[in-house]
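Below sits a lone chain in structure tokens, taken as the form predicted on its own.
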Amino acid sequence: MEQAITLTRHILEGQKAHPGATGEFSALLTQIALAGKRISFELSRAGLLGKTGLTGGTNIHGEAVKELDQISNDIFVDCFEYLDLVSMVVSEEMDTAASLKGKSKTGKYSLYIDPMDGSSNIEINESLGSIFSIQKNTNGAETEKDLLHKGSDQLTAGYLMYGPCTMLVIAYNNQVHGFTLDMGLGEFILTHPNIRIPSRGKIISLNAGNASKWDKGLQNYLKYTQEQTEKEKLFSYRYSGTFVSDFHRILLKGGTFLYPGEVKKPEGKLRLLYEVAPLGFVCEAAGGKASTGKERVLDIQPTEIHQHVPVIIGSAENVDEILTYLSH
């Protein structure tokens, strides 16, 4: 029987392939994995301990903060607090970027996180996720302006998905690998090596209830998919309200996820630095595409840390097809 490849083994073997490796990248991924294990454990007993409710506060986006939003944020910060490599953290749950123990002048990297994606689904025991991105500090990281990097500059990005099992999906060196947490071993095991998104897929993930507020071109595309589904079942609609879960399905099976802007709110709802750009990085590394409808997601120069952008992400042929509707 072939021996399982753990995340640790995968990292170490990758390090051997790069003689000049310092071990820093390995340390960063190890802490991401640790955060995932801890959050997975908290979620497994949240219902029993009554931790599925609200804190009473709101975040910078005006959203009510769940207890698990705050717990997950604290876990990520704690996992990187004493790792001298990370200087600053940008999080959905923090109004401003946070310096880790005064390391703003010494840490080589910055961390961007949505610590609990889909938290509105906590009370119904739906799949949840965490999204992360790590970028190298090219000019130091003393102010928020220093953290406004393009998505194409990401060193690594990925997500954790908490469902029937906990998965860690990581993109780096133009490859995407998926690991599943073995609860008995307490280790992430490589289960999905070198993931490639299908060039075309049937799944469409969107909140069609907002369609009347969209650009006419997108409305026409939605009408086209509905007609084709009735005639030939060419499309299948799936939407959970957790970005990570919806994207993960498309990454493995093909299709598109859409969260477009509205005519009166063109900036959309999802956040660029710690939601859209990281998953755009994963998607492109797997052979897919990610666009705002006007430009490639990874080409956007951020103007502020909590910037919102619309997104169309998934199989390359599906995304290209949607863009033809937007060009009319």
Ligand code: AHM
Given for the second form:
Amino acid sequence: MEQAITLTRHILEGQKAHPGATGEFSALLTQIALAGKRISFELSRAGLLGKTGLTGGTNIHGEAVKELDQISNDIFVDCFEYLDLVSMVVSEEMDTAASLKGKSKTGKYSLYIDPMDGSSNIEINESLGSIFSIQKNTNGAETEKDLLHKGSDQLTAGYLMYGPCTMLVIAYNNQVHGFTLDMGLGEFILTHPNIRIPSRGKIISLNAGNASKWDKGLQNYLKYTQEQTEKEKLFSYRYSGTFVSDFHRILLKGGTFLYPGEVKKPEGKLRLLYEVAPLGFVCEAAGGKASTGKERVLDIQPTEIHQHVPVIIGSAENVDEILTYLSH
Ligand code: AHM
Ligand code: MG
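Okay, that is the form predicted on its own; can I get the form predicted in complex with the named molecule now?
What follows is the whole complex; the chain from before opens it.
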């Protein structure tokens, strides 16, 4: 353990390597880590304290809000409220962007979060996640329109994964690093430095129950993977229903995660600003690809904060292969 690189040490060393650094980036990452520790703690007791149920409310997407959706959202807001660095927060659990400019008007950054990803898995004690993205406010951030930045402009993005261990995966400067929470020390330890996604992989992660509603080309791709699997075991299907966990498996093992649009609902289910763009940023920084089927995820100019987009994300060769199947 003596040689362990904690997140704090990693951040401070990064700061030293950039003499002009203001310490702001370090402060932002420290608060993300704090939010992750607090949510992880809440999750570890939720089953015992009977906090796995619904609040009775519905979010902007028409989904029933779980108690832990609300708790995690409040934790993120609380961790950034007093910092004076983040001026606006966009969250899956808040209908409109929240302004954190109560104390001063200096917030230079905006935060985008899916505070509890995979919340339908809460009551079965399945792996869950939180997704985050931070953008620099180029022209101030007064209105929701000012928050509609392309994914390629993200300063940093990543996720927390609450599995058997809690992990923090962060992408910035074209690098991806993974940290594992040591519960005893209360510190994230660098366990996965410089993650690179395999250029090709066997895993396919999708909800096959929706296949009859997809584009014909994608149905043909699914058929092809089934035939190949029968013949040569070229593919293997894995799906947990938590985007973070399904993506994490792809990041480490290679393959593709898909949540396509349907012919009658082409925009798909997942949200651009706080689900698809952040994980797209992580994937590209690790050497992979993220596409909607029509364009690179990070090139999309958002038109509204809760926008949905289809996604095909993972190993570059797998994503390219899927794109050749799609009808345009
Ligand atoms: P959530 O953020 O409200 O939990 O919803 C997003 C989740 C993703 O984590 C997951 O990939 C997807 O919804 C699963 O959807 P489905 O049950 O339709 O397969
Ligand atoms: Mg989600």
